[in-house]
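Have a look below at one chain only, the form predicted alone, in structure tokens format.
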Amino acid sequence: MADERQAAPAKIELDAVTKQFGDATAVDAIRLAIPRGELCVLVGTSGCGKSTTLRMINRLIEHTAGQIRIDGQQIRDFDEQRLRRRIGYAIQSTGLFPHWTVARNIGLVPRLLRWPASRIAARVSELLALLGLDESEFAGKYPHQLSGGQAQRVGVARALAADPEVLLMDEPFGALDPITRESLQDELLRLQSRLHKTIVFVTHDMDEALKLADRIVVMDAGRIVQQGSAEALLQAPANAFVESLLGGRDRGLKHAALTPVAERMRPLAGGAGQASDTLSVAADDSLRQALSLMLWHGVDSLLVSDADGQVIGSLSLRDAVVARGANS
């Protein structure tokens, strides 16, 4: 099996990390230590180093000062070229060769570790299918002949194809419509719970990095302001500049974003019941999805079915906005 020959994801820590350019500081002596597995998204407006921070995990950008380490051990005592070819990197612009077909580029680093031609077919064909690119359709193609959102889910294959420790994606779907943003921050929730990668992801949009983020950091003139789940931001921010980024009085919306609605509901005394023609939300939606659909339909409340539609509760709006056992 596939699952059987992954590589076990990597601890990365940042010590007292300082870049410089010239006499400007990008980065200045921050700390981080992201564990084995997580999904950490760094965020913060554009300059203030995360981008940097990225780049420097893998070395595309030397840090000045200060210790990077993956497992322990400090990357410059890594072969620079090993070490990008164990470290899957992900782009904005994607980075695929043009004249190159989508299964030749999803083989690149497993060519460069010098794989048997039969095993990089077999791992081509795993992602391909893994990311749900139909391979006698699509492996023969080449970049150009591909919509953003195809391109981009063979740049994620082609990172992922050596079966790294770690993921690097710098504003990998930043540059795609919404509709097909939001589908790939999906399909990367969807690999990341199989996989189970040690994921470093930038960003500039809050709303991606709460609903992606294991962990968030956030950046501002190349320090970290603060750092933790996106439930401990929005309930605390740091500060205004961190509070502007949740945006402001909109982060009880965003919180609501967050939270499914099986949280809230009062459950169906008796069990599920059969689905009727009343205005119903599933369990897994958000409150956000449902304080819409209230708001559209001017109702107060609703009714709460489960995957094979069966009717299984209630939420009301006063359920919708204020937790059970929360003061009144």
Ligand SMILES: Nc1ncnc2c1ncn2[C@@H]1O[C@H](COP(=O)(O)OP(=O)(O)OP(=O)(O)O)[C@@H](O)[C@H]1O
Second form
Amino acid sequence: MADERQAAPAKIELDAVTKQFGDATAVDAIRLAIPRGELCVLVGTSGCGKSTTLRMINRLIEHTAGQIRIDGQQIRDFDEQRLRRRIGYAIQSTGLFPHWTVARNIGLVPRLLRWPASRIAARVSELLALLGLDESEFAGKYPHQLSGGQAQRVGVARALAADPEVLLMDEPFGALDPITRESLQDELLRLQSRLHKTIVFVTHDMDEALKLADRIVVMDAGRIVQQGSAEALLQAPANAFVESLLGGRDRGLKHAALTPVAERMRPLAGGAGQASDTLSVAADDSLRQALSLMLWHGVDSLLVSDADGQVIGSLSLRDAVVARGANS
Amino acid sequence: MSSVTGEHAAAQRPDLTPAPNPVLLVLIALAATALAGLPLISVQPNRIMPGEGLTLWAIGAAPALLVAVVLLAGLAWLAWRPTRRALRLALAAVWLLLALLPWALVALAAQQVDPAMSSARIGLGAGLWGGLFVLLLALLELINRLVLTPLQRWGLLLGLGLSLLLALTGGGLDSLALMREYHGRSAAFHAALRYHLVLVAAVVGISLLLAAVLALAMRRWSRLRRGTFSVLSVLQTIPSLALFGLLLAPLAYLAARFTWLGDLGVRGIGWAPALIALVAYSLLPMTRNAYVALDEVAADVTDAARGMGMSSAQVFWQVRLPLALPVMLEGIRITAVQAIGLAAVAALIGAGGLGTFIFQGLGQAAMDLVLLGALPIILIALLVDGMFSALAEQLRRIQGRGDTAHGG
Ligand SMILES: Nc1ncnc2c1ncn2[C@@H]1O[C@H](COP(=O)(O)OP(=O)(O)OP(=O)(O)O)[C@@H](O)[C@H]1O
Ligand SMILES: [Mg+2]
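Moving from the form predicted alone, what structure would you give for the form predicted together with this ligand?
So here's everything in the complex, that chain up top.
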């Protein structure tokens, strides 16, 4: 299984890709291989070339040098419109057409692909349901009648409409309030666990990157500074820039936010018991939430409960702070 | 993003009785003064003899007087406490006054003119014009206050137009000086009206076409932009008579040189210079609006359109053009209204149209003949103006960019 995956060519490959605008080099000979089904997040400060990289993949920007391949084939060999219809594209400002209804917006790419009307209608219903938008309420609305979060859902639905294997997302949740952003992030993770798209996701928010990414690609001034899993980056940032992006001294908390309580708790010796009035956290809460609870209530241990509220273990401050095995 | 214009000042006031509407009160006072104090009509025994002005008091038509007084007093009372309901009632009253005006005139005509005297005529006096004007202003004020939809506005205006048309065609107003002038030359009037409309339509059509080409060229080659706009602006500053004069010699020369042009009717005077001059004036507003409209379509929308795999033609026809349409319509509206007025001046160089009557009337010092040319021009201009505004607003509403998108 693992071997098979290694053998298959990466879904998207960037090979020494460079983009120059006049004399300025926006993207400088970057190499990147994104396997099928991976959610790859590009992070970096403003102007470092994230959007340019993303937009080179669907040829909204033509690269100056190097090769970009999808399924092993150079994107220059494709007809550019046909290429784009195979790649979902969602952007921060949604780019929804203000003069079209939600349903018509979502059906755009299928219509370009000349699907029969009945199939488009069925697909639109399916996508509205998938993104938690009530069809009777939203299908006939115009974009200006939507909230930011709803519009963004429609934008994502439109990107998914023709069931593309590759999805490009440029700060799709950047303009939303933190709570809406978080719920859309959860939704994206839920969708991805079902759909297994190959996603390239741009953000400048490291927390978003840590939460979503299978692989984080940190860019600076048109180059890739470091790439790897969230865990790998937190463990060993390549340089001071990556470290500062990771929050400098907040790194410990960022790491704790990625670690579920279940990983550090001590299972209850005598099987499951009923939760008492002692403080408890859920097993799938993050370590960061557990630490926050301890801080707030001034306690140094918590009970851990499962989804049904059954106590299944306990977590002490020491358990939380020191990984088991690290002290032996 | 969210529009605040839909919310009214009343919403910010905590108490529920709104303050008196000063605009409306002043207008009502003015209307009452005009109708009661100034001569409403003048009766002339024939076209040459000066008429004698008659005020409402001199006429002394008690029932009509009573109706008008009651309506105006009611209006003033409503304007004093302009709740939404009161404003609706006021709208109804103003509308009724306006709709009744032609019929009051019919009654007046019957009373004042002996049907046996076929050359006696009634001129409209300052009181009537003033009252009409002020009442129309009041109607506009109320329409704006109540934030009516384009459809409702059109319904109101159509009703007024219908009332006027019925009064005019019923024969009761035939003794009106204006109608006497009309009946004297109805064939010429209809021909001139048609000619005027065709000229304006041709100007709008041709300048729209040219503007589209220019706007697209400027979007393609941005260096063209400066030069084009300066040339168009200069054209715009040449006085119309001067432009006609400038065109006279070259066109006469061309017509003499190429006989087929002459056969087409191209001369130094007539429709050819009129058309060229009017198109020249129309190009700036038309091109500017077309260019700005196409250019200011949100970049992220066209970016998304391309990113979804639309071809350039699809992006243009399905996204850019529809989104540009409201602003482009604005250009067409400005151009059309301007051309309707300017086409009147073109009558001076023998281009025909309704302007002919204006200049004839001025020559003969026959004000009613002037009106026969001027009134239709004003009415057509207002009609065209309203139609295009309503259309643009309707489009904006759908696209969620209208001022009143959240109101009404
Ligand atoms: N069309 C263009 N013409 C010229 N320069 C451009 C163009 N697009 C981008 N650039 C430049 O390329 C560099 C990278 O831009 P890019 O949009 O990729 O940055 P980004 O990482 O997406 O930043 P942000 O987080 O602000 O969106 C910037 O210096 C930008 O000024
Ligand atoms: Mg960007």
